[in-house]
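Heads up, the chain below is alone and in the form predicted on its own; it's given as structure tokens.
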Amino acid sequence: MSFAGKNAVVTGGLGFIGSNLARRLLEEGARVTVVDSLAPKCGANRHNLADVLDRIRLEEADLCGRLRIGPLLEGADFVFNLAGRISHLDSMTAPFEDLAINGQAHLSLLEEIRGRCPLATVVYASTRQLYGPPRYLPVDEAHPVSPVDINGVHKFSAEQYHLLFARHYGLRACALRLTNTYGPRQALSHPRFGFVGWFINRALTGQPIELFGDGAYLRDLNHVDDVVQAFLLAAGAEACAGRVFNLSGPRASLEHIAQVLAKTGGGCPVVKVEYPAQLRKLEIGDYYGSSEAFASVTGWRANPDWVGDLARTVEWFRGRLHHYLPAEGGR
């Protein structure tokens, strides 16, 4: 698929993955519109696109504001929908806020797409979290869905909205279930944005990386460049329409990941602590998925060199921490 001269809308485009995707689309020659509400706790960071603002259209808008969103979708060839909030714990303490951001907003967006640019291809950023505790490994797309938190329920609902619009209205929409993504421009300031970013925060500020329990749980990882490539491939493959796909990468234990980051960052301590009760309820145990279905359609594969990619990510953040941590160091 050539994106040269095409109109691409990226929702959540000031966030981690969205900003990397917007930058890649620019490189591919697309005309890029970034839409972001800059809602608190969603990870938006103006610095992520500061050096390319003269080449994109940036609009601050809430997806529920249909009078504002609608005109931004006129003439769109592609809509990459990465808006949302990813915090599992926040969803449990503010469920209706999570519903508005991760549910209602996406239904509103899809209604506008249906009316304004019904021929556009839509790729939605879903999550592996909706599977809940794995019943078997690796997890494939046939695995039962059983979220352990409200965020997972709402993300699944938004995913299903996209697939329903594909079935009933012929919208070329698909969903990618992301796992632990890391790389340049990710939010580091709070654990709500993912454990990898938080571990990088601790490593680069010289503070202990805390592992809950024994740190033995397995996780799979994807570098953001691989995830961006997956979004472009999904947008260009007709066979992806109306389907969901896992994006899975190399796997390692939480302790191994922590030790690699501690060493790369300068030698901060890695300590094991008791699992907080409120987080224990959200724990899913070992998780790693299968992306064979997506590979069979697109040929996509994740880079297996997660150690090297993590090291390069840490080096990218050196000298840029003031853009990604609050003044107190991200506590």
Contents of the next structure:
Number of protein chains: 2
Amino acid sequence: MSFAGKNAVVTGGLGFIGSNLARRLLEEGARVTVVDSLAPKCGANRHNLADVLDRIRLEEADLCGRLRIGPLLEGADFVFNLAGRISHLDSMTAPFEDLAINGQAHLSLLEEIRGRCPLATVVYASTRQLYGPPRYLPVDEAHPVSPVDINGVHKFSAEQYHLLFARHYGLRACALRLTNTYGPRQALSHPRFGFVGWFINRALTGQPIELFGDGAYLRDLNHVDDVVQAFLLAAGAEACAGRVFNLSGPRASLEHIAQVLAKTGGGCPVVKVEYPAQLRKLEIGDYYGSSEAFASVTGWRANPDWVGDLARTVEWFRGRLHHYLPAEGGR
Amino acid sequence: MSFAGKNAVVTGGLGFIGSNLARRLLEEGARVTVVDSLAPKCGANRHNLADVLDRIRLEEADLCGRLRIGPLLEGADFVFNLAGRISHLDSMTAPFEDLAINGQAHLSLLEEIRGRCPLATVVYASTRQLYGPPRYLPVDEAHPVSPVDINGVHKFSAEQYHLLFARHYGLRACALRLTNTYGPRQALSHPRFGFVGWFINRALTGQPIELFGDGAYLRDLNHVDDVVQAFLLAAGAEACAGRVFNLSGPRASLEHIAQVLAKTGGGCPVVKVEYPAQLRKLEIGDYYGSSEAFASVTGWRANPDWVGDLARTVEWFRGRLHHYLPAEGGR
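Given the form predicted on its own above, I would also like to look at the protein as it appears in the form predicted in complex with another copy of the chain.
Next comes the full complex, this chain leading.
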């Protein structure tokens, strides 16, 4: 699949994965439109695209604003839909905001796509988080959906909207259920953006990395370059339309990940603390997924060298840290 | 569980199941508040409670109107949440309405319940429709969720909101996944209210009952009295909190059901026709569920004599038909 000369729209394109994807699409020769609402707590960071603003079209717009979004979609060959809010706790304290951003916005976008660029290929960034506590490991796509928070409910809704638009309207839409993703340009400013970014923050600012409980739970994790590659492969494979796929990665315990980051970052302490009550309700135990289905359709594989990739990520952030810490970085 | 003297709120209480439940709660000695928005296409029918209006409190209000809904919930011991829209086709043509009515409204209601009557027991009317085409039969609660339309997405969201409020806030909330339900007071005026009501309409007005395809698909079905009983049992069983249960019933082919109704109604023809294209996309093949989980917790069983129950239902509608046909009956 060549993206050269193609029109690609990236929603949430000022965010972590969105900005990496937009940059890769530029490298591939695509004409890139980035749409981002810069909504608080979603991770948008102007610095992520600051050096390529002369080569992309950047539009600040909310997906629900159909009068503004509609024209941006005219002529689109690809829509990479990465807009959203990922915080679990925020979704409980502000559930209606979560509904608007993670639910309604995507229904609105899809209705516009159906009208404006019905032949476009659409790839939606879903999450493994909607599975809830695993009933078996590794978790595949047939695993029951049992969200542990409001965010998981709405992410599932948005994912299903995409599949229904494929089924009912022939839209070439698919969804990828992402697991913990890390890499350059991720928001480090708050734990809401994921534990890896938060650990990097602690490691590079010399503060203790706190593990809840004994830190023995397993997680799988992906470097953002692998995830970006997965989006391109999904967009290029006709057989993906109407389907949802896990993106799983190499796995390690939370403590192992913390120790690697502490060491790479310069030697911050890693400490074990009691579980905060609110977070315990969101704890899912061990998690790792299977992406065999996606591999069989596209050949995608995650790089197994997570230790090296994490170390390179930490190095990338050195010297750029001020762009990724409060208040500037990662809204 | 005695409901005598208890405060019970029934949302969607002018509808089919809601009105039967409200009447039963009256018989049990409860103080009943019915909330209904009378939103179009939801099946509300003023006639359903016309003869008991002196004994219930009836409030016309939208669940999203928190200023009005909130005070109605003060002192509630039970909230039976049956508000919603069931039409599959309408959810595709008006997805944002469906989101408001079947999604957001329930988040709003739950937030009010949490503030106003956090000790109340809440039972939500969900649907087997969110399973999509069965991967195995009978379908139990562990079956994957794969909605075939927007309605199914939002019903799942609302159901999960209830479970999350149980998990996070200790709300005594549970959900019942209903299958095809029939009986007195159901809306007959349009196929959107379910095939059984529509078949009764055809049978009693002497028009042909149309079966799509060969009519061989199996369905399970419940008389509304059994469903009402299930709501009371769910409300009374502490072990139901935080869980979701199927309500399944006796099963028969669509053709068998049509033939029984045609005969009871007076002999209308039953004809087989081509599948309309739009409906084919919503077809799920055979469906019947298992309610073993609910039976094991509450002892609930559906009456197996569906032929007798259907016949009694048809008799009930004779002489009352004008209240249940357009334009009056079942908004």
